[in-house]
Amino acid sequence: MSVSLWMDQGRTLNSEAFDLVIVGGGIAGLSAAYWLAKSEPSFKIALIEKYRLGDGATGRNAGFITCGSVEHFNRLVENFGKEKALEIWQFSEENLRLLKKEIIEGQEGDLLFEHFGSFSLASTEKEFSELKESAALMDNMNIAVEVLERAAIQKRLGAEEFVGGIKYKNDASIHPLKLLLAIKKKIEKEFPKVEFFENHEVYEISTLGEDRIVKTRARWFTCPMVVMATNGYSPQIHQYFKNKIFPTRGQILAIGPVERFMEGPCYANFVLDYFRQLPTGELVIGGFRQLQKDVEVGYSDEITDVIQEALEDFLKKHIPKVKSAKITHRWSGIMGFSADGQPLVGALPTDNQVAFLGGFTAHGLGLAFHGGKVLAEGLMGEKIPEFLSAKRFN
């Protein structure tokens, strides 16, 4: 948000002091609360959240909890070589590990939660040739994945027209909004000096003596340290993100509920497009965003003819078996996209005082809560994974 020298001049606001705030009420957001208030409970920390908790990608996305990155794993190892791919692969496997030992493991049914896999689809040669080299090199580091055929594809998931398929055996899925509710209810029980503040926008982090002050239109906050979990949120608030964080949107539509016939969630078209059915029968789908690419960046709430209809057209080619189902919802979210494709973990260059995690790049619930938990110990004085550092960007 922007603020007029009208509104923030002779103003009286509240003011608090805390030991730390946490800009953004997303995942990246209270997985750092959760893993910062694990480290020190004596720590009075403050929360602050623009709108609700979860009014951002946390609660806008498809539900995907997978591992690696945006993209195919041969890809992910033409670019960081074998080595360093592997690290990232076991990065998001340790997410999910952690995320069923601290927070899932005995309300999975609550959560929606399923850990059947994922699906990489192709519907050329080209691209199935391509995802049966990513599996040969993920079977020789012992990543668990399966080659399927077209007939096993139809028999499997119910979807048509593509070649060939490979499954990543370890990956699951989750109602998002449920998912950051239970660590929110979590924090509550166990934390109870982390203090939430919804409704409250933040549009300056400011400098006074050895303190930072957060500002809101409602109150201050005063602390020592700020951590800024706004994903693509965060150049608004600083300019050092600018080159390094992208705001891009992604749409997506439900349908259903539908009896349930899939076997797990799918990507499709080099992982742009993407599309589950969850155990209540609902399908969502989303993706698209490269047949407007230059619309779909920026912060506007909003979806477009262009893609929705490219969604609607995809169902119908693709997954027959819900030719008949009702569209329920359509709606958009913002990502954030790092310039190399991994997360930001960090902190100002200018300010050491401004710490960071972000730039997901359409997988943060695959990689945030294990963020925060690396953010946490960052602070406290551990070495941050090289991959992500953002150092590397400094």
Ligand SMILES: Cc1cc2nc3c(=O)[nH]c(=O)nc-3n(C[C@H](O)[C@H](O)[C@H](O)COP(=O)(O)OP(=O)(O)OC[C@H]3O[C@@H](n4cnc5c(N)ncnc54)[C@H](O)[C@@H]3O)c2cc1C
Contents of the next structure:
Amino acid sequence: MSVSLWMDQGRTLNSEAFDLVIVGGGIAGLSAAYWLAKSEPSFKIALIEKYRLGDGATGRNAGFITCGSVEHFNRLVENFGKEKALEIWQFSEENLRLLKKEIIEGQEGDLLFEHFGSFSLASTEKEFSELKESAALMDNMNIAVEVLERAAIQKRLGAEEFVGGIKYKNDASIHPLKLLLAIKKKIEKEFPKVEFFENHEVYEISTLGEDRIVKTRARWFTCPMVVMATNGYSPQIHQYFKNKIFPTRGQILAIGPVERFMEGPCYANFVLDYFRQLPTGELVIGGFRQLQKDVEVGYSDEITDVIQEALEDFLKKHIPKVKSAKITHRWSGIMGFSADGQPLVGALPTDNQVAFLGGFTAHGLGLAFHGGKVLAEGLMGEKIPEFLSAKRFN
Ligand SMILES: Cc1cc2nc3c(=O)[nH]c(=O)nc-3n(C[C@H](O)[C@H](O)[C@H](O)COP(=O)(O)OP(=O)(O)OC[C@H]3O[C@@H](n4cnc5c(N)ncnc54)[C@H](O)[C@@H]3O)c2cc1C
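Now show me the form predicted in complex with this ligand; what you just gave was the form predicted alone.
Below is the whole assembly, all chains and molecules, this chain first.
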């Protein structure tokens, strides 16, 4: 959104003071609000969302809560070394432990939460050999993993035409929007000083003496500290993110329901494509942005024939059990990709009163709750782990 000089100066707007303002009502913004309120319950916190909570990627994703990152573990080791790869993995394991303990426990059924592990499936011998290499490395580091041959994949996942795969035994899945609203409910119950402002689009964060002003067309918010949790949309608000967080579109379709046959959520084709059956029987399947790399960028949440047809073809080839089921929904969402696949937590180099977390690279459910905790601890003076720290790009 752009705002004219006249709109910026011409109206008398309500201006309210807060101790902290968070911009972005997805899993990252809500997680940051939760941990910041938990560490400073007396803080008056405003959380501002452009549309409704969850209308960004958080309410549009596939609901996988998986460990690690966008690439197979052997490549993570290749890129970061063994020690850091393990640290990255353990960070997301801790994310799931925290989510369960703080939010999910006691409402697993309502949130469609399942902790049955996830799978990576290979269509080629080359990918299967990388998966086996990953499994060997993980086994050595005591990460729970299992190698599956073709027949086991057919039997346990109802998936055809895969040469082999591995199971990550500690992964989980959930209804992502219900999870987000469960975090909100917990915040409202325990931290009444957090206020939510939906349908408020931030168009500028400016400086007034020691304070920052977070401007929306309806209202201004003054505060000493801002947290941006706008992930893929961050470059629209501040140019710092232009070469650090890349808005990348992902498309999905939903089909069914059909009788339950799939043991857990699955990735295929080097983590680019994915599918999962919900406890209620529907299947969601997404991916194939590699077919239209130049189109699947930017901020529009449209769908395209090329990718939707590829998703349907994938289903016909690999998941014959849904061949007579009806497609009910097609949608897309905007993710924030970082250059090295790891999230960014930090503050603007030009203004340490504007902190941020983002760049979750298609894995926000597996990272952002713990990411919010790290951000809160960072604002209280603790060190941010090197692989997350945005300073690596400064
Ligand atoms: C199709 C698809 C499938 C995915 N599948 C998975 C999956 O299975 N597992 C997984 O872990 N991850 C998945 N992801 C990625 C995951 O959804 C994201 O990593 C995660 O939701 C990021 O959360 P966030 O809060 O950082 O961003 P978002 O959820 O995008 O939240 C950012 C919010 O900021 C708001 N905002 C933007 N600009 C402004 C402004 N100017 N003023 C106020 N508010 C603003 C937006 O409206 C939005 O609500 C998927 C993503 C997509 C699109």
